[in-house]
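Consider the single chain below, provided in structure tokens and representing the form predicted alone.
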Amino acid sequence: MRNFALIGAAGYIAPRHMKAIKDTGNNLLAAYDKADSVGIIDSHFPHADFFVEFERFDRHIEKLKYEKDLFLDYVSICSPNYLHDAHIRFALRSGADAICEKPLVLNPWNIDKLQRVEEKTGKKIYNILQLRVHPSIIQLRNKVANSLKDKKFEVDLTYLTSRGNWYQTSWKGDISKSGGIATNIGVHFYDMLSWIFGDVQDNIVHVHEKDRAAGYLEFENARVRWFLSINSEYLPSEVKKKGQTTFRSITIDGEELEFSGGFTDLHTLVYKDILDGYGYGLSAARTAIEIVHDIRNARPEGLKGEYHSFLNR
């Protein structure tokens, strides 16, 4: 049984980490979040200590080490994007490996600095890249690997996940903290695309606004038109009629990739890989971070070239 601490316990994604820690037979010693709406902990680790001040959380970890001879093996990080770098450093300085949500960091040079921290501490940093363990995505990657070397697949990626007014008021609406919409809700798709289709050859942004972003990415084996939005107005009418608030679609050469299900336990699969000595580290995270950094800093070109059809709506 390994010992875990969790940073960002009140966040949307934290329950998946709690479940993964429990499902893999491990123990959560302590959790931290400045917000105290964390009753979900009771469903997994009711005896875990909880703190709303980072300083007291930090002190508690030290007391466990020196007074009770309890050492952390891992720190799971679900905090806001702009804090990931600092919380990863805390984990490694505490003698633990870090398991961090996406995006690992906001800028490529942050990865370079974290590599030095890894080397200095001898600890590892892992990123949650759960789409890489999704059966449908693995099957697609194998199909691409077995295709003609110079084949370019035509891909359209659409991801709509409705958010209310609270989104722009929270840290997620602050581009300096979240990295913007392409980073906050799109980074795992960019990782998936590069993992399947190879190196990036072109990265064009058509639109990048608070509630939507769209562009064109060309990889070794794919030409990708992508569209992301948190605005429910872009939901297809048939989705709205069903009362659904999320729509995701990936078509490859006109054929829909079915991957709507199978998301529930992906975090647990990622945790199992990490605990078995595998998992995805800094080098695996780099390409997606470079993609979102370039999108964030690009000048949108508007409706010209290879743009997504949803931009015509």
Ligand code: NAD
Given for the second form:
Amino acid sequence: MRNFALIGAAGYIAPRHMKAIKDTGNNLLAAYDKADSVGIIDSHFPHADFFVEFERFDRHIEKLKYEKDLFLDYVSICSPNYLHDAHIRFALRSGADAICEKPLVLNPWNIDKLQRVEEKTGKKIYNILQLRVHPSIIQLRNKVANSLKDKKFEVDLTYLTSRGNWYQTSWKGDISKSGGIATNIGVHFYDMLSWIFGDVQDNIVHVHEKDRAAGYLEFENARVRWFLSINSEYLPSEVKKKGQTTFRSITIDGEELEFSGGFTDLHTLVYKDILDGYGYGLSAARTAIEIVHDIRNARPEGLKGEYHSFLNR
Ligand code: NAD
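Can I have the other form now, the form predicted in complex with this ligand, not the form predicted alone?
Every component of the complex follows; first up is the chain already shown.
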């Protein structure tokens, strides 16, 4: 049984990590969050210690080591994006590997620096890239790998996931903390696309606003028009009529990729992979971090060239 600590325990995604730790037969020793609404811990690890101050959490981890011979194997990181870098460093300094939420960091050079921390400490950094363990995505990757080497697939990716006004008030609406909508929401998809279709050849941004972003990405094996939004106004009317708040569509050469199901428990699959000695680390995370950094810093071109059809709405 491995020992875990968890940072960001009161947030939305933390329960999936608690479940993954439990489902893989491991133990949560301690958790930390600056907010104290963490009753959810009782559903998974009622005996875990909990801290709302970093200093006390840090001290506790040290004391477990030196007074009780209890060592941390992993620190799971579910804090806001801009804090991942600092929390990863804490994990490795404490003698643990880090399992960090997406986006691993906000900028490519953060990865270079973290690589040095890995080398110095001999500990590893893993990233939650859960679409890479989704059965339909693995199937698609195999299909593309078996197709003609010089084939370019035509891909249209649309992801609408409605969020209320709270989003803009929270750290997620602050570009310096979340990286903006393309970084925070899109990173899963850019990672998936580059994992399936190869190296990036072109990255053009058409629109990048607080509640929507769209652009064109060209990979070795695909030309992709993408559109993301958290604004429910962009939901297709048939989706709205059904009362649904999310719309996800990926068409490849005009054919819809069926991947509506299979999203539950992907975190547990990622944990299993890591515990089995696999898992995706710094080098795997790099391409998507480069893509989101470039999107964040690009000057949007407006409705020119290969833009997504939703921009005409
Ligand atoms: P959230 O705002 O619900 O939770 C973040 C938590 O971190 C909060 O409880 C907050 O109090 C805590 N926090 C803030 N500053 C802190 C600090 N200095 N020290 C300790 N705790 C601090 O956000 P969330 O939606 O749970 O997102 C958390 C992370 O998970 C983000 O990196 C996000 O991008 C990622 N995420 C991943 C997925 C996925 O599908 N893999 C989905 C949602 C979010």
